[in-house]
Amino acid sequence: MIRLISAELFKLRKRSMTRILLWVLLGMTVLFYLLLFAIVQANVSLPNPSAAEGMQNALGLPNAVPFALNVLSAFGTVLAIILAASAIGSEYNWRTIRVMLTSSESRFKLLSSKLISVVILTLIGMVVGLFGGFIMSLITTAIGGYAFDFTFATDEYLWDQFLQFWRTFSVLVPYMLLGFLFAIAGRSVMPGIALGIGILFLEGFFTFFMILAGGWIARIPDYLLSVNVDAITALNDLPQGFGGGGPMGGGFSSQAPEISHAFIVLAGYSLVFIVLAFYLFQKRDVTG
């Protein structure tokens, strides 16, 4: 098994989507930082006022984390379906998975280690894209002309990011499967890509509907994956009129479900797509 993930990380490490995957990623949290201090330093009007100074606040140090983790959870979910689709999609378009599966141990063990593989690659994008934000909120913090107080990095602070670290990576993670599972449903890369990504934006503006027609309907979403996940990245710690949300920033209900509920419902979804890739994989003949 180990000598499995060990090439799945060695094919992954040397495909160029996943260098263009880390290096848009990378370009992003570059992107959203410079817009932002762009937007900060031309005094731009914004109808509400406590938005301008959140965005000000945002580009602080003691903000840094948290906004960049914010960046994560809205762009890093796109970039982690691409990887997961890829990963085992690639594999049917280039007609070597049937190769693949005679060198192997078993079926379940190839399907684990690529699985893995995105897990660890996903989770080193994630470092890697928190240490971006960083660094840009070190320059616009110099260029900006803010202080540069690290009295704000106590035990407490270092631990409430540490846990929103890996609440982020949890509202990665259903997105990241639905797009593995495409790929396998549909023996190709654009099957997982195409709806992976097409889910996670159709399914905010239907949310919207659905809360707007009320009753039952309303309570609908609760079930669905945007408001949940908007309900964990709703903890990241941003500064006031500045917001978060989920990769497409939902928000659209009037009441958040709890947070133990969003987990529970996050961890059922990824359960049933692990189930169902395992179970397609395992069952049906491959092609190549």
Second form
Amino acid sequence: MIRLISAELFKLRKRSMTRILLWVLLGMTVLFYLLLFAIVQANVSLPNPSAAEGMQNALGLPNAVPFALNVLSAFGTVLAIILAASAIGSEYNWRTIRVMLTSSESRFKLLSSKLISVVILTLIGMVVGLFGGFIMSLITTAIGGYAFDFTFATDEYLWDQFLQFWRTFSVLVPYMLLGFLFAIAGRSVMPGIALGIGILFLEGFFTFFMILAGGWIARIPDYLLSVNVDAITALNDLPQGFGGGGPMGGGFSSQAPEISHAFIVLAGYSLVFIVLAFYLFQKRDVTG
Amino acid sequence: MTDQANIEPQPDAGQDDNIVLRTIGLGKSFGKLKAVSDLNLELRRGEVFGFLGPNGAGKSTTVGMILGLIAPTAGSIELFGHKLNDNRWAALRRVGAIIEEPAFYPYLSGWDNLVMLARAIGGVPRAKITDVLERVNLLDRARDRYSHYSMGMKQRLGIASTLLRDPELIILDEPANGLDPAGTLEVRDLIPQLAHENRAVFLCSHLLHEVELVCDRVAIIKGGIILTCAPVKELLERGPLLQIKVDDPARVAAVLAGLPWIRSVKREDNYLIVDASKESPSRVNKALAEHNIFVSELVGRSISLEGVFLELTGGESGD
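Now show me the form predicted in complex with the partner chain, since the one above was the form predicted alone.
Complete assembly follows, chain above in first position.
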């Protein structure tokens, strides 16, 4: 198993797409910070004064980590879907799946090693994104002439950010597995990326209309992904207007589900996606 | 998860150690389509076995089943004396294969592709990678990207990858595809060498002349059914065929078909192609004369593997 993971990491590490995804993530983080900084510096008058204050606060050092995690949960999800779908789908596109299957101890171990490698790279990406966000916060603090005050970094704060890091990861997982599952089902990268990202965005729209419909229909989103993702990302202690950084920006649900409910729903979906992915991979013949 | 890599299957008592592959009543159906039916093959160490058949004959399905990529719907496969399902990895670790065409990661170099495979297989020293690349004359281009390789270089990298795990059974599917004449000659020389190293080579090819030159035995498959499985020598000894020119081929064909020692009669324009087993042409001539039939031409025609193939498959190409 270890050697299969090593082979998978070797492939992903050498692949330019992996590096491009990482640069895109960093670029998005930098761009987001620069945009906010530009708006704050331009002193644009916003209809909601608390939003302007929120923007200024988001750039500050105490919010650097939560803000970066929020950016990660929004853009990182898309990138994680691409990474996961490519890791398995490319094997079908390049017809290397047969080579890998005859060079692996079992299909289960091959798929597990792929999934573990994707998780490792996603975590590395998150750390790099987080680091990038923190650096940007330092830069905007320096340029903006704000105080370099680190007294906020108490044990409690660090523990909270540590937990939020894993909460952010937990909201990426179901979408990542969705991309993984569709790439296996479609025996190609494209179904994984297209359906993974498609569901990610379309679900937000459907959720919006279901909530508008009211009644029992409005409760359906509580058992879908996006509302529960928003509930978890909202735990990030961000200034007003930045909470609920789900893929669609969140904020559709007037009554967010309980956190435990959100975790259970996301875990349930993840389990279903992973079981289906393994079942299909184990059972299906690998032909031409 | 247990590491099965080091568990080498021990042949059962009384098992012939030389048999590396045995299929017993192997079959595969895709819905109503029977791709392979009741396939019984046996492959021994030191042997080059040719597996021939026209398009859609079931060659790739058979190879897929041997490699555990396709689940059989009937029968079983034994590799090195053990059922494939009993210890898949321990068996497959001893098998090197190119399936249909070499497939590697286009963004990696030839070298990196082999490094990655070596990691996946485990227990392959770095020196082995150099060895196998040297053996297929690819060492000087090993650091180039696979996507920049010519078809011939891809084939050679494919052969190198099969040798990486020092296999006892090598499955090669069209190994001369895309090779120039010099490359084809190299592969033709390499295959018997591999067999002489106490390995068995399972060769799928449509280059019947190449197969005739390198294979010890061949099986011809069509519609998922083995039409014949015999040593190449034996197949070629089926002749010589007799080519007879007569005025009334239909009447002559009927007369010949009634003779018990005539194996087959086939009409080609005004000629009849007669497989009279090992009987002399004079006996055929005498038999026809007894029926007041006098031939205007009677010549011997040597048989090639291609002739046997076309005869058995009804003239379909082996591509």
